[in-house]
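To begin, one chain is listed below as structure tokens, in the form predicted on its own.
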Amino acid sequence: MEKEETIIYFVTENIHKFNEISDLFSKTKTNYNLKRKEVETVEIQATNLKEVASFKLNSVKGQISGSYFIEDAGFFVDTPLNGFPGVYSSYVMKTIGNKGILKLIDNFDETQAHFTSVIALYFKPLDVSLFFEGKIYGKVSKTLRGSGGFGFDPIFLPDIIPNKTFAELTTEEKNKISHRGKAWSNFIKFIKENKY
């Protein structure tokens, strides 16, 4: 039987994210499992998205006996669209989704966007909350494009492999460039400087 100090738990009911953070940790060493916990978070409108995170985080406090974190992340069009859905992303895919957005933009090759990730952790040996950023910077499809990934992924092309949508990247492919493999790299390194 695991020790509980053995165990990070993923507070998600997103398996399309547990599984590409489950990715992640299945090629990093450390001293932990990790496992997926469904608690029910309370999420605010929020400016940002570590507020977000924050909140999400406090808000299931006391609910878990070990560590944990929550993963907090938005897609932003910086233009046109002043960095609308942002905080909002989770909402408005759920309402108007990807074909949404792209009724909202006129000229696609002017347009900039970026994803931003932050996973909140309660560290339970130090008694802690901390915070891991991850951004990753492209331009917005004109059309849906690729099977994999979720959310945004279909109409976001990334600087660093612009004739490909995160859609159309493979989850490992993905995740060397992500927001999300970006804060993942940055709570790893912790997480190997404090083994319990």
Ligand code: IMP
Second form
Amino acid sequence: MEKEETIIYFVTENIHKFNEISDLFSKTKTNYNLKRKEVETVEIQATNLKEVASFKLNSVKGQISGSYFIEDAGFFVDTPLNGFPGVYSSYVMKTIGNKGILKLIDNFDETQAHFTSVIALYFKPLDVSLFFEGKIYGKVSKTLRGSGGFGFDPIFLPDIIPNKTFAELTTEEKNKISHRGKAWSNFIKFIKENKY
Ligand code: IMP
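Output the structure of the form predicted in complex with ligand IMP; the preceding block shows the form predicted on its own.
Following is the full complex, with the preceding chain placed first.
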């Protein structure tokens, strides 16, 4: 039987996110084991991701006895959509999807976009909630490309690998540069600096 103190739960219904975090976790030396947990969470509509993540983290309280984290991400088309869909990413993906985003920016040659990821952790040993953020900048592709990843991956061209969409990268390649990978590095830095 595993001891509760050695487990960190990732509360998510999104198997793609869990696979990405699992890949990152497998390359990290810590005293913990990672487990996925599906519990009821509350997602509010707010103006920034940290607020959404904080509310979601609090909504898990009392349902898990050890340490746990959630992750919230958003896709921001800075040019020409002034950051839309951002905190509305989930709704926009469900309604107009990637094709709808491409239609909205059809007449624009110059695009700029970024992803932001916020990992919100409840860390039992210190009884604190902590937030770790990561961003990646790039452009919007003219067409959907690639079959990997999920969500907006087929239309995002990261500046660092400008000829490939996120969906054309392997999980490992995406993790090395992605918003989630960067938020994860900050998370691990905290665990290591505190010798957990
Ligand atoms: P969530 O609220 O964090 O689950 O994500 C909001 C929306 O952004 C959802 O439609 C996800 O599919 C999408 N999304 C989240 N992370 C990523 C990513 O790494 N790549 C592409 N789309 C993402």
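Residue numbers count along the first chain shown, from 1. Fair warning: this is a prediction, and the values are worked out from it, not measured in the lab. For clarity, a rigid core is taken as the largest C-alpha set superposing within 1.5 Å between two forms.
Core-superposed comparison between the two forms: CA of residue 82 displaced by less than 2 Å.
Superposed on the core, the two forms differ at residue 106: its CA moves 2 Å or more between the two forms.
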